[in-house]
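First comes one chain, alone, set out as structure tokens in the form predicted alone.
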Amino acid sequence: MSGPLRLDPDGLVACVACGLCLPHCPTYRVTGREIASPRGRIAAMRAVEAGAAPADDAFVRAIDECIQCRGCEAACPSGVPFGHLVEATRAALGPVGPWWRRAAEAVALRLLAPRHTLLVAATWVLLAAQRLRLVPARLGLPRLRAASLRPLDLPAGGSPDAWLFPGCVMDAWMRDTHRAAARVIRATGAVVARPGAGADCCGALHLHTGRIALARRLAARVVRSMPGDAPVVVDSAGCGAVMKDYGRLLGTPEAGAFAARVHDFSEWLATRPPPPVARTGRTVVVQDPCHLRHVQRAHGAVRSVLRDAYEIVETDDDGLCCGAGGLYAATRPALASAVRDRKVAAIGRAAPGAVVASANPGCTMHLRAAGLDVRHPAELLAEVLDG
């Protein structure tokens, strides 16, 4: 790791360039380009590595164009660590952009996501200018209401059968897609309780834009918030996909442990004994949030636990990336829209107007900003529970 990226040697080796990612790569099948791929990432990071050429402004353009969907990892035979290295290479390259999108993610990122009294104050202003009209229906966001915002009736803390992680985005702004998913989780006959302090981010979003260092220290203090041995259900895709990966990030037999707890709200319910739901006969498609297929493998545990009230139907498109990525929607909205039309024109040749169902809250604001009807899995079982 000498070169100015502090790269894994062994990581950009084991690229062969046989192009076995570029169908699975959103960006390449977007714009054509080999710089928009994974193979010519790679072939950029080498040659800066290698001190053959500059750190440029189209290099740079280049790693922030990744959505990080990681498809090129499950369809590479030789095993390329290709997310790690684009989070290796945002670390050593720092904020990138103009200087409003640089302030704007120090904002989101540095003050209200680890302090999450502040993001959810900040949570009540922009419910406000919802009402007053003043946020444009194309961002996405979810509307907001303010009873959905009142405190979950979870205990926090003791030693229950599961806990429930809470994370930033979605405990500000889906707080009822949690409710939804500890109804199912009762149903079962476990216990479930939220974290202890500590559990405000889990650092998936710090860990993408290169502030390693503040997603350590963010992982470290989850790990710290729920002690024992009882499993972890998440129920953002995003965030489980982070916190399995919390052995290597931190280093330590501790966050290994933890890491090795930690499962997807649909891969933990799918272990348990079945609730009792109602057949609906509704159609529903399943959209595969990218670090739930790519990354956690525990994509088919969504179709498990919903097979039992819903007609499920799938798309055509091998589980091609939705364009949310995060941030990526804001920081890149045409690019990320060119990907969408992709996907949304896939659900609709799979079942048009019916019910999508999603496992992360960015696939889901970013697919609801296109006028899909877009539910969690937890959402869509809690309506149907028997009784």
Contents of the next structure:
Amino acid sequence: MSGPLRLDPDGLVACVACGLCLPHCPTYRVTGREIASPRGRIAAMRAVEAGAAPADDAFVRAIDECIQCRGCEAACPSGVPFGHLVEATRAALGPVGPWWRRAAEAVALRLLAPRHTLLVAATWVLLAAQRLRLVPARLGLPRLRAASLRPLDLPAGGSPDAWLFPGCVMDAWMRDTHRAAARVIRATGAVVARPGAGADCCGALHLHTGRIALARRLAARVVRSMPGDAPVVVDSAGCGAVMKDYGRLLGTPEAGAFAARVHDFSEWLATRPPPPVARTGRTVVVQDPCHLRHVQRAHGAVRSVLRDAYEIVETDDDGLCCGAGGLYAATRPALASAVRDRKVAAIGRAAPGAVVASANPGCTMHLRAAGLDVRHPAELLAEVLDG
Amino acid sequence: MLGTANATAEPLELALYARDAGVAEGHAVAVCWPATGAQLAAAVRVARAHGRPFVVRGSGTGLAGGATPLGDPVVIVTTRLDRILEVDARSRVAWVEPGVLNLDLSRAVRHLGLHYAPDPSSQQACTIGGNVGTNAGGPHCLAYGVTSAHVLAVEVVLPDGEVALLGGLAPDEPGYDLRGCFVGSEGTMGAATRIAVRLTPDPPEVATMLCAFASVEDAAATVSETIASGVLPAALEMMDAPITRAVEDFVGAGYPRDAQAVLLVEVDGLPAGVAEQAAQVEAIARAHGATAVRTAADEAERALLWKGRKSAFGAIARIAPDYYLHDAVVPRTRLVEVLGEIARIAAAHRLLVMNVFHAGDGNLHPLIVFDGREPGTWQRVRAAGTAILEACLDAGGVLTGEHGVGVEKRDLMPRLFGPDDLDAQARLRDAFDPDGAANPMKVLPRGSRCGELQRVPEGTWI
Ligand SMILES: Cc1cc2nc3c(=O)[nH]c(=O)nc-3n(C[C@H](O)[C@H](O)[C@H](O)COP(=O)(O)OP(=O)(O)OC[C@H]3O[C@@H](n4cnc5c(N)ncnc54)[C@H](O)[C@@H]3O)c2cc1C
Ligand code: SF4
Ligand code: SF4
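Since we've got the form predicted alone here, give me the form predicted together with its partner chain too.
Starting with the chain above, the whole complex follows.
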């Protein structure tokens, strides 16, 4: 049965409708509706694929409201490949939403993300606009700093011990995090470099919005930008998750070999002799980015690298999504903030007022916009490096 | 009263409420999501005013089609009624709304050293309201009792829209036990809107053991002998070889892939007693040829062992996409014989059957695993399913241990009850719901009332 969405039939039938994924779905948790749940979304895809239901507005909304956090996938005992099903559905549907959203996505994803210099230039403009108070606060954009935007003190290319992948938005808006990551990497004695030309963007946002062809082109460039066999260290969980999936995305052995070299920052660090850090006794609540926990399943490493310096406190929500979801917080603000309310409450129950560790720029921005003090594990470590 | 945002007749949304986790499908004319008891009562009255029946639904994890909408009803979903209203740690009682998830309740009282004891394998996803509806059981109900033993009082919206409080917090409420009547009524006597549940203190010490066996017989013999020895484990679960391998693929908890059967045994209580009982269980298992006995070293390992057991139903899709499941209870002494018979029936119908069940109380869950896309499979599944149930009943068993009758087991009720019994049950239901507006066509087959035309009813199937 391959219908209008061209989905993998085995992936679709793997769902036995048991419902065990329901509590792990952020949009189901806040709405209580099947149509906003993994089980409902799969049933809807099945119906459309089988020709039993049209791909109407209700269907598009059901798919578009999915944050693609993949909490359902980690919880599903049947191994339903939910993430790939949604990506394929979005690709079949094409760009969705009102015209202004499609236009904004086109500018961001087609024009800026693939051209990093242009993105950085646009960021300067945005920074200026922020100073002139032309950017409404409700957009939830981080406050940009000129100091953060100064060039990264890292050689490009060569044959380092480890590559640090800077990415698109993160390198424009949160370059300080890369600085911290580089300091920690060096503290372990490794020589670190940034990629040569072509590593503008990993393609994650494109893949999640159904722009698969462009995602493939960006991925191929990223693979070429970091030759050799040194590990590729990624300090954005969303980017890392997609880069680990390049083998499937590009379907070449070369991409598969590259994907095997990709590591989340904490994951890589945990394999190295620990850099000397001062024990602070300060409490840190760990927030697991979905693409670190549910997709990369590497969230344990964040705890092992922070444990020597901080008191780690867990939330009681099984890693439920915070609602950031790449562009989601911007395109679906109402749902995104309802989901965030639950996360903020869970963090409050764990340790009110504590610093929050998050290994993903999207989550960081989204949670900061709710007033939390959120830092990347690399920043927390760089702060306490001895010497 | 609900607002347009919280009720819909949109075709796609309706389609998604056509079934629960079972196989029977129906059709709803509208779905709504009340956020308060008053809104729920209003929804019942609106449905009735338009001549519609109603079906109350929690998470839709039921396996018997209990929440499947038959007779073009309005489906009333309780997921937004999800507040824990009151926790009284001293008297160990909590008042909750019906949409609170079973595991969320236990989590919310964990810091008090308490938990909600009935723990269906679906506990992360199912609602307390649904548990009340089906009188749910779970692994730990062997020692602690099923839902009914943990529900003190229920506020219900009756099928005419009136609100009544059944039961109460006193140890022995005067009058008939209407609360007991309501628990397990599968939505046919109205909808629970507030529930007072008993909270159970966490045991001071727990030992969880995984015992591996080279044959199902050895495992079953261990079960009988353990119970006969006077040890009452908190839980005693059995899984056969195919299901063990399927869950191991998902959780990676170190379940032995080469075992023909595994038992998950838990004993709890005071530390000295636990050590002694654990040793006793291990000795019995070894005497019956256990090839390995492993005790969880810490809470994390214990949780992982349980995650394996509780993922079993979902994990079978790793083998084939569809399953059909029964829930019969057979006398423990006849476990080996019935399991052998089930294997024979499956082989005769060229089907794969897997077993994962509450061995301690003989509550079987034979799962027929198949790919419904292959032509002719459904017929064979249907035939094998009926044969398996007949075999269980012939061995002195009963239809359902915990999943309820719903629509899927409805037409087998006459196999278990005579006309007088069915008539009495029908009259009890009529006392709550004279018009048959609450979850129609469930639990009791047509023809249950005396004088009603007796004929073989046309049900969904089994
Ligand atoms: C993987 C898996 C494992 C399972 N393991 C077990 C197990 O170990 N033990 C067990 O007993 N069951 C088990 N079940 C079955 C199911 O989870 C239980 O029957 C559970 O109690 C259903 O809860 P629910 O919230 O999903 O209810 P639903 O499926 O939505 O409804 C179940 C029934 O209760 C009625 N109902 C729902 N809410 C109310 C209310 N507020 N007032 C009155 N009636 C109501 C409905 O009308 C329906 O008849 C399992 C199911 C799955 C998928
Ligand atoms: S996606 Fe997986 S967990 Fe969710 S209902 Fe389907 S089989 Fe169950
Ligand atoms: S990916 Fe996340 S939001 Fe989407 S269905 Fe799965 S759990 Fe829900």
